[in-house]
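To begin, one chain is listed below as structure tokens, in the form predicted on its own.
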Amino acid sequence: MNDKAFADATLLSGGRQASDAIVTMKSVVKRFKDFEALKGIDFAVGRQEVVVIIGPSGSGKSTLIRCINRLEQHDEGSIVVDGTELTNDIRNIQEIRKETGMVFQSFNLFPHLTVLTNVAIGPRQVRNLPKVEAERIARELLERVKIPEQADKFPAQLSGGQQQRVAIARALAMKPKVMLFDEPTSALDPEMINEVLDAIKELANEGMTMVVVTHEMGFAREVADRVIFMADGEIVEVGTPEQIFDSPKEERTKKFLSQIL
């Protein structure tokens, strides 16, 4: 990572400094046996900022966001979420997971539970809300992602796009401070992609802090405050969508974009 990329990765949108960040990663290394998936990542996300991470498959994008809420354990460096450093203390990990909603490529819904119960189960079990209150919140969130009429159905009765919107509602039900999206449209048929991206755009418009890994370049250009290009476990280039897509500086970025745009 060159000096300019290092500075840009920790300088938040609007010229804010890293001290304003809700997520900070410093010199983060992640290894899978002899393979170094993340090579000393320095990265920060400001409150109400939307950061989109792009790059080729195997570049470390998903590993980076999975380290933020300890779905993957980093080997070196530090990760801080809303003032709490991620350590091996299970209480510490649980606290951070309460503040970080995660939406995966696959929907991971409970097939034997209704849509309403899938969304309400987190607030009931983790935040100890009464059933009536949890279901009220769940219905509001299903309205927010525009599928309130699906509340009493089971996941198998829904389209892929609808299931992914349920997954978004489920993550929001925990009232997270940060939402993490790991290629949320990659498992969807093309005609279902826009409905999920529209739901994410709504969250961006409402000021939700988000880190989104995606291959949808038009979406990245439209919603991101900053775009990060990763390759080979490193942050290669960081900038506004206009800077990255219209005038990238690094040859590795130019080559990647020339292949997909």
Given for the second form:
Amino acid sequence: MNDKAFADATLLSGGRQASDAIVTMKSVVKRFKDFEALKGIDFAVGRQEVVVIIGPSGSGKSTLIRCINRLEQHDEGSIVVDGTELTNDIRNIQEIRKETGMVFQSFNLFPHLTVLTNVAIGPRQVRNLPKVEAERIARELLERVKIPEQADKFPAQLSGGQQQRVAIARALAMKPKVMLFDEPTSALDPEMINEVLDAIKELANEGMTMVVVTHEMGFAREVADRVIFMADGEIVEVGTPEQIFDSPKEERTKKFLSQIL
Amino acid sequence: MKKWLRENLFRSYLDGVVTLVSAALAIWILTQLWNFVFVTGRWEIIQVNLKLLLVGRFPEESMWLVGLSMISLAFFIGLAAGSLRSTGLKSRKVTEIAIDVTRRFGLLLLLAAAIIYLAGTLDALLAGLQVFAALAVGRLLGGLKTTITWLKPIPKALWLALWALLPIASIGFTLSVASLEEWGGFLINFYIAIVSIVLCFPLGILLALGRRSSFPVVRLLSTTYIELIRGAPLFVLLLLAGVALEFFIPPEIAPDVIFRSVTVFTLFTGAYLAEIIRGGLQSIPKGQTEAGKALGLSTVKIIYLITLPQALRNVIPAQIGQFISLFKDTTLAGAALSVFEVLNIGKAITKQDDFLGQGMIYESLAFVALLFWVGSFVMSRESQRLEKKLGVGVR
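Target state, the form predicted in complex with the partner chain; input state, the form predicted on its own:
Everything in the complex follows now, all chains and molecules, and the chain you saw is the first one.
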């Protein structure tokens, strides 16, 4: 990656300095056996910034955000989240995981626990809050994602859209400083996509810092402060939604956008 | 009726033939069985030796202890069953309850009735009624909402410890009044099975986790243990326990045969259970662990809050199957270690002066088989119910 691209990738929106970043990645490399999934990623997310990552499948988008909370271990480079560097030290990892919430493509709710317990489990078991307090937080969040009446059901009794909103509430219950969304609508039936996107938009409007991997271009345009286009394990182009969607500079970006739009 | 017959039993000529042949076979078996049970069978051998078969030479004056332990066990089982119904007591018609109880425990009640009839004493009837009453009271108490709130402050770990201690304590208690030579019969099969089940369960969990551990030493040890035990016949292990210990421990202080059988059954079933539980753990999608990690849960909490509960529930049928086979295998302790258990007694009584050379082995074996069959059947049926109950909201 040339110097210009590096500067682009780490420059925060609104002309803020990199020191204002909550997540910083420097020359991060991730390999799966012989395959290089991330080829030296430089990347930063500012506080209250919404970064949307797009790109063809297999381009390393998911791997990138899974490195931020150590679901994947990077092989080279450094990752710093909220001033804590990700090392092999389990305490650092736990510290960072407490500060980052993640929403998965396949929801990954705990099927043996009620919706309420699913949401309360973080505050109760990680933050060690009393049960009453944890459940109060959980009910509040279920209210916020507009499904308070489902609290006592089990995940399997809910629709996909409702499940994903529970998953969002579960991540929020930890009061994270950054939310990571890994293709949150890809496993949903079309008619349920909007209810989830609306919940995420609302979060963005409230000033939550977010990194979103998605294929929903309309959503990306609407909600993103910055859009990052990735291909083959590299960041190819970075810019405001207008720059990326209306006047992409790189050939690969143009080709990708012409294929999906 | 005619339509049903045609659609289900006589759809084609071949179907018709199969139906008729099976019907004839079934009728023949049933008449033979009826004949044996009510006509040719001479059940006085069971009647005379009933107490011996059930509790061995347990001292008469301490029989109340057996009753007490049965009653307390029934009470706790009832309490557990009741509190599993988190909805509390539903008002149901008496007839509905009666039908439900008959459907689930009819066989057990029938067996109990047969035994009481054979015993022919008022004491036996009273004991039976007391056990049943304890079960019912436990069930009612467990189902009450107020009881649940009252019991809630007691931590789960304490409950588990209590569960584990109950059978072990009652064994120790029983041993303090009846010596080993006096104690035997079906009671000993029952106790060996219960204690081994309680002990092998945590062992199985630890071994399963050990085999999946990221520490090579733990993994190697667990794997070696599991494969070694699973490679040896249970009977050989029991025989070994009978002789091998003498190499290490002087005979005067060597543990008794019951202790040895419990040890072997625990170690043996633990290895099988470990593989069953490991299978259950493997069936849990990776996303579950990842979601736990992403929340910041520690590895230990991910296991005991998320993966293990799901894994254990997924393999309930296989686990119960293992427990049922452990229950039946307790008869091997009689042959291998001369434990005075029910099959041993069943064989021995046919050699009594009154019954020698009269071919009484059929009656005797049939009775022993019936005891195990009813026990296993109830376990299997109840496990299916448990599975349904815990399966709420799953897919």
